[in-house]
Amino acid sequence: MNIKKEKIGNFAILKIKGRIDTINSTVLEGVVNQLFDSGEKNLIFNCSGMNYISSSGLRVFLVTQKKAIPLNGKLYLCNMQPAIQEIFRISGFSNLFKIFETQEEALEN
């Protein structure tokens, strides 16, 4: 997994590439915690390069959402591959997150 960080407006954007699984989900969680610790509260996970997510990865997304809420922050997801969208739909997670087709749409909200 590779994560690129970018700041656009009020959002910290994480471009995720590769797999989020049991082995590397803690890396993503560490990056997210570092962002929250530095004062960020609005995050966009750009999932265009993400090709797999395990239950451990889903847990990181859920924990991130739970941390953003008390900060009046936002967590948006965008650019999901169809297979990843299906995982979110089957797991019920698509109802828990704001998911956008493009990063531009996410930034407009």
Given for the second form:
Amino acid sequence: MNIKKEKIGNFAILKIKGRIDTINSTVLEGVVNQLFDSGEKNLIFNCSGMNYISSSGLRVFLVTQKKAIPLNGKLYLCNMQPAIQEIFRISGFSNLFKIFETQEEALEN
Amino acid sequence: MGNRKNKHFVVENQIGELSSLAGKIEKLAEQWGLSPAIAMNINLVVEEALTNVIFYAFADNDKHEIEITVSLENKRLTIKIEDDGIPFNPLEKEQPDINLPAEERPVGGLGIFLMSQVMDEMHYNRQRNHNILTLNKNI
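The form predicted on its own done, now the form predicted in complex with its partner chain:
Full assembly next; the chain just shown is listed first.
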């Protein structure tokens, strides 16, 4: 997994590439926690390069949402590959996040 | 006669084993002409099963071998995971409520559910002090 951070307007953008699995999911969690600690509350996960997620990865997204809600933060996902979208759908996670086709659409919301 | 393909992996009960195994499974899927989506499903099943076994199946600190067999016969994919840990039947695990809002969703408990959802069938057997989990999918 590779994570690229970017700031556009009020959003911190995390561009994730590769796999999120049991071995590296805590790395992503650490990056997200740092962002919250530094005062960010609006996050966009650009998942264009993310080609694998397991329950450990889903866990990080849920924990992030649980932190963002009381902050009235925005947590958006975009550019998800179909196989990843399917995992979000079957786990009911599609209903827990706003998911956009493109990063531009996410930024407008 | 069937053109049955079979691949056997043996890993130790170390979570680091997952990384190299994932690469091997991707390569296997490619050799067998399976789509990246199916490769991801196989890897997902293997990861979820292995993490459960590695984290929860062994009360000792000893080395254990976990055996994984992936086979394909007439478009029927089978994944078998065998370990010598404490008896654990994943089919008896309570299913998560996937309709809860984020605030109420418990963290965790999705692994077995995901395995059952990406495959068509899941069977559990306890034989010779081994847990044998078999999953099938028609592809």
